[in-house]
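Below, in structure tokens: the form predicted alone, a single chain.
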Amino acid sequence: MKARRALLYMPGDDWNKINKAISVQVDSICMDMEDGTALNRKDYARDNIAKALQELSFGKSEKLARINSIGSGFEQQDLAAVLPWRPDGIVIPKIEALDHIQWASDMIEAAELANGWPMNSIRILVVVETARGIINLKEIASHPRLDALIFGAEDFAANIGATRSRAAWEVMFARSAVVTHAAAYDLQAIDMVFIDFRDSLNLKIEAAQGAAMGFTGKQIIHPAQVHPVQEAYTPNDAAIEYARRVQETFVAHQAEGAGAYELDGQMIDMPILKNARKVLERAQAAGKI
């Protein structure tokens, strides 16, 4: 499973803002066909999308073409167009069911088999952000071609008729139930959007606390939200360290028999190193070790 720290949304009708992303080294790189193309673009936004799948190289980056949501009318043009050009995913907003997937997930089979790919080669990422979406969770959760949960904290706050705010206290229940139930499936769980990407030191205090609630990445909707959102979701080199040692530590003192012991003024059982571990794991996604 790729590390998605930073999920870039670029509009998908715009051939200069594609390639811009490419140009930033973003982890995932979502080409939309959903909120970020007006209604009259959407066939220019699928024709976009495809030409770049096919003559772009996105180096690292990972490739995801974003449909419209399941029942807009638009989803099964969209999904048409871009499969044959193989990206390597595809993010459904506005899920609210497992049937929801599972259509999206036929499509994808039926190309995989027609070309001769791998099965399940091209993954799901679903966006959850509404009420009914977050109450179904457990059966979401559970589709085995998904690879991630987007919680979309604009749209959820405007179902349940919530005001957003900058601490995000009217979100919190469904922010934790997404990363929850991401953790319970072993899937990736993507934090939502900070829509002023002007401010970058809030964007880097949401995105830490993100990344402390457990979330793996964070969307982001410009370029220079990608190097802050990136550096939250990397652990440092201090983390990295003691990490490491709790790891070493905790082997040798199990093997004199000893159970918890402290290291550094603190106590260290099971659970700190099932943390150190959750550390060394992003570390080496990011590329850090």
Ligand code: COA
Given for the second form:
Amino acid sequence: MKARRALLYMPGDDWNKINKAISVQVDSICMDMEDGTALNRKDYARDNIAKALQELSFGKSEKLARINSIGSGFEQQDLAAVLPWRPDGIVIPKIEALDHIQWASDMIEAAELANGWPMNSIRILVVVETARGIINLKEIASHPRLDALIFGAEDFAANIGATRSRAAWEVMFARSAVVTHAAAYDLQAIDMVFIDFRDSLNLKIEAAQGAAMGFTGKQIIHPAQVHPVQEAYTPNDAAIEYARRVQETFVAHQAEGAGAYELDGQMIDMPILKNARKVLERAQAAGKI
Ligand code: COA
Ligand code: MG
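Please supply the corresponding structure for the form predicted in complex with coenzyme A (the preceding block corresponds to the form predicted alone).
Below: every chain and molecule of the assembly, starting with the one above.
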């Protein structure tokens, strides 16, 4: 699966921001028809995204379109407007049930069949950002067209009546539930937006925290956030080097009949090896090794 270390949103009605996004070499570009687009600009955003998909070359960046939530009344037209131009994936916000995904998946499948595109090639990513979404994660995460679970902290806090804070304790259970369900179903987990887009120091801290929690990437809303976030979600040279040493020494010790041994003053056994493998997998997915 392609690494989605940073997933950059922009309002779908903003041609300049779509072009700007293409120029910053971000893993994923998500053109938004939902909350980033004003109510009276939904039609314009649909046409604008369709035009971008047709006319612009996105380079190595992934092309995603975020539709309005299922039940909003906009979702059918949103999906119909972008599907003919073959986005790489569809992002569904405020997901609460498996049949929300199935509805979108059926429409996507019809487009794949009609155009002769490979089945399941257009992926779905869902934003879990309500209390119902969190308690239904087990069924939501099981859909076969799904690539990623995305955590939406602002909507979630609004939904449960929490006040957002820098430490983010108020969303910790939900954030952690998203990572855990993603891991259980072999999906990517994409962390919350850091909305103070001029504060790069605290962005780095929050991105590092998300990576340490097990997230594979983070949503972003400004070009200045691309580099710090992609860096936080790419294993650094020291981490890669250490993971390789763990792997090598582990094999040698196993051959000698030792399941646990010491490396740099620390105990190494199977879970440490598994973690080292994850680091190498992520470095590989990010194109670093
Ligand atoms: N994607 C692409 N380009 C963006 C961008 C984004 N999300 N946010 C800002 N830019 C561009 C600006 O257009 C500007 O380009 P220019 O130099 O060619 O004029 C440049 O980056 C600098 O932008 P800046 O002036 O610092 O910010 P702004 O005041 O133009 O925009 C926001 C601030 C918050 C309105 C803007 O970042 C934004 O729209 N973010 C995304 C919002 C969104 O999609 N929300 C829904 C999902 S959570
Ligand atoms: Mg939201």
